[in-house]
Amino acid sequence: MKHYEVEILDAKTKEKLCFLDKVEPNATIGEIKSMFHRTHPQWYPARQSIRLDPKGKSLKDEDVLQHLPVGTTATFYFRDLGAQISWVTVFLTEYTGPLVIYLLFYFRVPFIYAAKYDFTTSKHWVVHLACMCHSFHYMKRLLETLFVHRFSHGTMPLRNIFKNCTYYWGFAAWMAYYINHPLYTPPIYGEQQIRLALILFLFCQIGNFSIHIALRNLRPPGSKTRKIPYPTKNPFTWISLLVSCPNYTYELGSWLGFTLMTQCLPVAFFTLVGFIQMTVWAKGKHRSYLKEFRDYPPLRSPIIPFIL
């Protein structure tokens, strides 16, 4: 069996960082990262980006050396991705913040509103309903992070957690301030509007959860296998016939329901910003599906059936 020689150069300076002798042909990029880590302990595998070209895409950990377009002396380029943090930690931090922050405004702790309103409660039942819906949404996200989601990537750059938390925590505070404000006024169409919004919110929350369960079942534990998502026997998954990212479709519907329920401008703005971001993600995933699977259903749109 022939063995490979592997040299790893810095992608920026082209300086040789490591030379590996007698590497097995069936060695994966993940295993090469581990070998590199032994000589450079400061760069643990999750922090490494190994590529064939200095400006090319990162190779996948499961890529096998002998299947790559390299000779028996293979040259790879290394780029430091920076300090990493697990996706689970990121999600738990992102979602715990809004849950706690919203409740601080709901209970009207001191120094938020005028002193005479400290620890008072709103006279409008929609305010209490909104708190229950908001808390339910983020409790659901936390539980899904712990027990449902299977992540294809174990980590993300540490710096991203500050950006993500600013987004989620900041919007939660902005929304909660106005919804729980002593001068808050209920929706213009009253109880009928609130009930309709609650139905939409709950329907989409159940739909979102159903999609997450279906996606979980597509990927065996510990695997990075990707398959085309198809509807299951659960009717809430049937929207998968029309969109590539039904979890985002349901997420959008949930926040539209919350916007209708509270009739609050900051909530509407959060919904709009979230829709824009989810559309970007959905389009990217849709393109990825089309590129990876030749038999991908042509009828599907990224996030909104037949439109977007």
The other form holds:
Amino acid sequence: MKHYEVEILDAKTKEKLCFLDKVEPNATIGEIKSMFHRTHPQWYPARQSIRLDPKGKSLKDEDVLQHLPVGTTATFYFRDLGAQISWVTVFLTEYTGPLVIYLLFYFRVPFIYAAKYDFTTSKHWVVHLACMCHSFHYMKRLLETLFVHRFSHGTMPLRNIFKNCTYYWGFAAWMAYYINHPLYTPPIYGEQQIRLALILFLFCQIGNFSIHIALRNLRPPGSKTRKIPYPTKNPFTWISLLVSCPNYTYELGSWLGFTLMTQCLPVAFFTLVGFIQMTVWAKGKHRSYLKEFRDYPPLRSPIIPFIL
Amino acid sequence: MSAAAQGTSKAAHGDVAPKKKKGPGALATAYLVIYNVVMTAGWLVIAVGLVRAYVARGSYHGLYYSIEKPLKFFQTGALLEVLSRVFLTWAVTHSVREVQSEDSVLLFVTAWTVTEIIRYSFYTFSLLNHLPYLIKWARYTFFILLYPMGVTGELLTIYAALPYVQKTGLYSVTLPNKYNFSFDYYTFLILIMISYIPLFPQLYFHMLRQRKKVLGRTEDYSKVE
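Having seen the form predicted alone, can you show the form predicted together with the partner chain?
Below is the entire complex, every chain and molecule, led by the chain shown above.
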């Protein structure tokens, strides 16, 4: 068996960082990253970007050495992606915040509202309902992170956790402040409005969960394969016929429901900002589906059927 | 925040423009030239207005009124202006009548005016590929004085507006209301003032670095224009 020699250069300075000899032809990039890590302990595999070209795309961990367009002495370029943190850690942190913070406002912990309201409860039943819905939503997200989602990438840059937590925690505090305020005004159309909002919210929560399960089943455990999502027997997944990212569609619906339920402008803002971000992601996902799969159904739009 | 803030990003473009191989098309150039000439003229009008009003009144009280209309027009008409300029003009100076007679208003209007005249003539000349060194030098030197002057004027104006905002509850929304939302303009203004602390030094030192880069290599550039 002919062995390969692998040299790894710094993508910016072109300095030779590592030389590996007697590398098996069927070695993967992931294994090469482990070997590189041994010679440079500060660069754990998750923060290594290995490419064929200094300005090219990163190679995947699963790529096999002998299938790459390299000679028996392979030259790779390395770029440091910076400190990394696992997706699971980020999700757990960013979702636990809103759960806890909202409850602080709900229970009217001291120093938020006037002292005479400390530890009192709102007299409006919709406020209790809103707390249940908000808490349910984030507990669902936490459980999905632990038991449902299968992530393509293990990690993301560390600075993302500060950005993401500021967003989620900040908005949660802002919304919770008004909903649980002693001077809160319940929805104009009263019980009718709240009932409709609750139905919309629950419908979309179930829908969102159904999509997450369907996506999970699309991908075998431990793998990173990508396939076109199709509707399953579950009616909540039939929307996949019309949109590429039905999980985002349902998420938007949930927050519209919550906005209607609380009739609170900060909630509307949060919904709007989330919608904009999800639309950007959905369009990106839609584009990469189109690029990756020749037979991608043309009827589908990224996030809103026929419109967006 | 003030003139130099735009100067920061514009400076980078100002450097790049002469070196670009493909310039803007003829129509775009014509539009830009006209735009910049108009802006120069507009700010000259304001400057002249200020001088005349001072001469006529013998003092600089009430100067704001003399240039109010063109200032509002040229301020809001300038699509490229940073939000802070529009904010200072409308949300503070216009909205709070009491600050309009303040000396601090004169301070930042003067700073902006001089900066803008220099800046727009700089762009006009650049587009016509004939940039006198004097204009470039002025653009990258005057800010040293004008930027702190403008920032001081802006901060003093906002500070002067505070008591009136608090007393009248200007632009503020209180609970309860059916949107379950509130906004305290007074607190907002204080936060704006605080934001000057991290931003001003950053922009100022950036401009100083730009100056060293642009004016440091005068031998290379002065002949090119």
